[in-house]
Every structure is written in C-alpha cells, then in structure tokens.
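Next up: a single chain in structure tokens, the form predicted alone.
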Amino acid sequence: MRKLIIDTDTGSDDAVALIMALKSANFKVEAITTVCGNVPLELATKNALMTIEVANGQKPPLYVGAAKPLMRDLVTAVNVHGEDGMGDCNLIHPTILPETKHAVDAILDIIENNPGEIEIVTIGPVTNIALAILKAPETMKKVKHIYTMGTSGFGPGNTTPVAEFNVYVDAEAYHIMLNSGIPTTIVGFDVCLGEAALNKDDLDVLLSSGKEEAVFSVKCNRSLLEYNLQRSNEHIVDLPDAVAMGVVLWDDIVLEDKLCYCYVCTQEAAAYGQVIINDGSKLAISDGFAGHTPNARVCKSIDNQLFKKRLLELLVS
C-alpha cells in the first residue's frame, strides 16, 4: 500500500483532495501537515481538521508547520476562496486536535521510519518542504516521490501574468524543493482548467447525492464559484488541488508528460514565482537551458473526463 504525505494550504480546493485521499483505499494518509498560503496558518489547520472529520475515510494525525514564507511576507487567496478559505459558508467547526509536534520534524520523522517509501503531495506553498530539505538533507533523500501542485506548467500564470499562486507565495522554498534531487511531478495550472473543472451539472451530481462529504466539497467552493463566475461568466468550479491528487491516485489519466528543467525565478520582481520549463526542445540560443539534467516531470495532458468520473464516484460513494 502506497503511504502518503499530504501537505497543504488548505482552501476549498484543497479540501476536495483531501477527500479524495482519505477516502481511497488503497493509499494510507501518514499525516497531513498545514502550511501558510491560500489563507493563514491557523485557518489552514481548522480547514484541514474539519475536512478530516467530514470525509467518511482515514483519520490520520495532523501536524502544524510554517506560519510565514522562508523570506517574504504571506500573500493568501481569500479573494478567491473566501475569508476562512472555505466559502465563508459556516462551515468549520472542528472538533479534533492538531498534534503537538512541528509539521517538519514530524515529515522528517516518518521518512525515517519508512525509508523509500513515503510520498509527499504539496498542494500549497511548499515552505515545509524546503524546512526538511534544510534541516535534513540526507532523510528527505529518503522520500520516495514528491507530487506538486504548482507552476503554471506551459501556459500563464493566475498570480500574475507568469507566476502561479503556490510558488509565487514562497518561490524560494519551490527553487529548494525543485533542486533537492527528490524525483518530482509537477501538475500544472494549466491541465486544470477547461473540461477538468467541474461545471453545473457536475454540483449538482454532488449536491443530490446527500453525502455529508460531496456536498460540503461544492458548498465550501461557494466563493470560487462565485468568483468564476465574476471573472468569466462561467458556471464552473476549477479544482487545481484535486486535479493533482487525481495523478497521485490514477497514474492512468495522465495522456502525457515529459521530463523537464525547471528553473524558478526568485530575482527579478515581475518574474518572481515564474517557473521556466524547458521540455528539451531545440532551441536557438542554448546557453542558459540546454543541456540541464532535468529536475521534474511535468504533465502536459490529463483525461479530463476520466478524472471528473472517477472524482465524481469517488465522492458520492
């Protein structure tokens, strides 16, 4: 059985992964560790418990880790998920306890434990990750694989005109994580969109079900909705988090990905959290790209309604 690491910012999309990765059987959720991000430490944690409690899967232990970027000031989302990053609908009022112990020793910890065998998925900013690598260089060569949602693969970025929100928060801890020799998969925003989100009669599948579980998925995407809806008059829920774990968990909807260098821009202001992804193409001026060992493999293509048939199944069983 596959052992997982979940790390997260916990906003609405955040927890629909999370629920995918609780209720699947043939994972086991080692921990899930909270990062600062889509909205403030603490209501990630609160977010990330109350997903716990409603998901009808594992109950696995949760760890608090960083509060603030490795050395910049937090940026969060809550224009787009709400001010408690789930939909200001009332939702959370978890009844279960964070662990005592740090998010990074705990990461650590287990990987010792479980040497080759445990893999993280950051669907956040990837702070903690960057905390292990620097604190324990030799452990988290340990980690088996690292899955992570971040960049925005080959198209534009949704922080600024280049720079995805994950990386674009703590760019520095992305640069770590992506030149740690960890094998990583990276899921793009850009295989999120379009037919992978979840549209109208998708909620509305989710919402008949009368599962505690589906139906808290579409209600804390309330002001995510509302905000496609602003933004492009589009009855849709994209779900870029739950896009990446649906790779951790079916390898089989992806059409095709390649093996990539990925250089993170930290240095120039309008770049920073720009990800450059060279697929190996020929280009005119090598200097600078060619001839890097790649660092990641990239998804270029998902099958969209494989993902949304399985998500959906998986939600309403």
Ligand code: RIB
Contents of the next structure:
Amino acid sequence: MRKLIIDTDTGSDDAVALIMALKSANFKVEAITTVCGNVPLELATKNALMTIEVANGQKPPLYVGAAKPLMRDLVTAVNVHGEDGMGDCNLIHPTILPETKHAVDAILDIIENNPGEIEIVTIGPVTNIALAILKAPETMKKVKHIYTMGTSGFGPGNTTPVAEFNVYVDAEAYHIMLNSGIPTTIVGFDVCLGEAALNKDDLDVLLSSGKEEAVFSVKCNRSLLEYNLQRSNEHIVDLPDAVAMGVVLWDDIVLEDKLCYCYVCTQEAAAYGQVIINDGSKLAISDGFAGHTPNARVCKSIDNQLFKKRLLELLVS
Ligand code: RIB
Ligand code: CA
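Taking the form predicted alone as the starting point, write out the structure of the form predicted in complex with the ligand.
Time for the whole complex; same chain goes first.
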C-alpha cells in the first residue's frame, strides 16, 4: 500500500485534494501537515481538520507546521478562496484536534519509521519540507518521492506574471526542496486550467449526489467560483491541488511529462517565485542552463476528461 504525507495550506482546492486521498482505500495517509499559505496557519489547520471530518474516509493525524515563510512575510490568497479559505459560508466547525508534535518533527519521524516508502504530496508552500531538509537532510534522503503542486509549469504565473502562488509565498523553500536530490514530480498551474476545471454540469453532479463530502467540495469553493465569474464570466472551479492529487492517485492521467532542470528565482524582486524550467528544447547556447542535471519530472499535459471522470466518481462514491 502506498504511504502518503500531505502538506497543505488548506484552501478550498486543497480540501478536494485531501478528500480524494482520504477516500482512496489503496493509499495510507500517514499524516496531514499544515502550513501557512492560502490562509494563515490557524485557519489552514481548522480547514484541514474539518475536511478530515467530512471526507467519509481515513482519519489520519494532523500536525501543525510553519506559521510563516522562511524569509518573507506571509502573502495569502483570501481574495480567491475567501477570508476563511473555504468560501466564507460557515462550513468550518471542526470537533477534532491536531497533534501536539510539530509538523516538521512528525514528517521526519514518519520517514525514519518508513524508509524508502513515504511519498510526500505538497499542495501549498513548501516551508515545512524545506525545514525538514535543513534539519535532517540524511533523513529526507529516505523519502521515496515528492509530488508537488507548484510553479506555473510552461505557462504564465497566477500570482505575478511569472510566479505561481505556492512558490511565490516561499521561493527559498522551493529552491531548497528542488535541490535536495529527492525524486520529484511537478504539477504546474498550466495543466490545471481549461478542461481540467470543473464546469457547472460537474458541480451540479456533486451537489445532487447527496454525499456530504461531494456537496462540501462544491460549497467550500464558492469564493473561487465567484472569483472566476467576476474575472472572466466563466462558471468554472479550477482545482490545482485536486489535479496534483489526481496525478498521485492515477499516474495514467499524465499524457506527457519531461525530466527538466528547474531554476527557482529568489534574488530578482520582479522575478521572485518564477521557476525557469529547461526541458532541453531550447538552444541553451550560453544561458547558463546547459549541462545542469534535471531535478524534476514536469507534467506537460494530462487527460482532462479521464481526470474529471475519476474525480467525480471518487467524490460521489
Ligand atoms: O497556485 C495554486 C496553488 O496555490 C494551490 O495550491 C492553491 O491552493 C494555492 O495554495
Ligand atoms: Ca493549496
């Protein structure tokens, strides 16, 4: 059975990803760890606890992690996910509590107890992962794989023209993770758009299913839907973290991927959080990228219809 640790800044798309994993019987979620990002840490933690309660699946322990990025002040995405990160519709009243151990220590303990078996799924800023690498690099070398929702992939940024949110919140952490030597798969924002987003018909299927976790998945994304309607008049809910979790659960939805050398911009203010991905297709004559060893497998396209079919089936099952 595959063993996962899911690190999350539980906004509303994270919640769907968490439900997907918790309902997948052939995966053992060893722990959920929370990090600041979409919302401040306390809210991310409450949102994750509530999601565990409604998921109708496994009930893993939850550990609380970093309340701020490594070097910078926290930037949140409450303008997208709502002030509470979950649609501001009074959904969040958890009755369960987090563990007292810090998330970084929990991650290290679980890896030491399961050498070579743990797959870490990051669906928020990677501050906790970077702290674990800094604290115990030899332990982190025992991680089997990291799947990360992050970077803008081969498309534009969503937070700045060149930076995706999870990297933009803590680019230093992303640099540390990408250069740790841990086998890594990147699901960039670019493959989470278009037909990968849930449309009105998809949302109606979930709402009419009568399943608490399916209805919760729609309601908590109310702010995201409103954001999309106001911004582009599209009745869609794009769920990057759910797409990343789809790649973890169902690797066959990946149509194309490439081993790439990924460079995280941390110095130049205007490019902070940009991840320059060299897939080897460019004439790297003197750009300084030539000759670097690839440090991540980057997804270039996924089967959107297959992803959504499996997502809807899982949420209403
Ligand atoms: O850029 C999308 C990512 O940022 C997702 O993980 C979303 O939840 C936010 O954290
Ligand atoms: Ca997230």
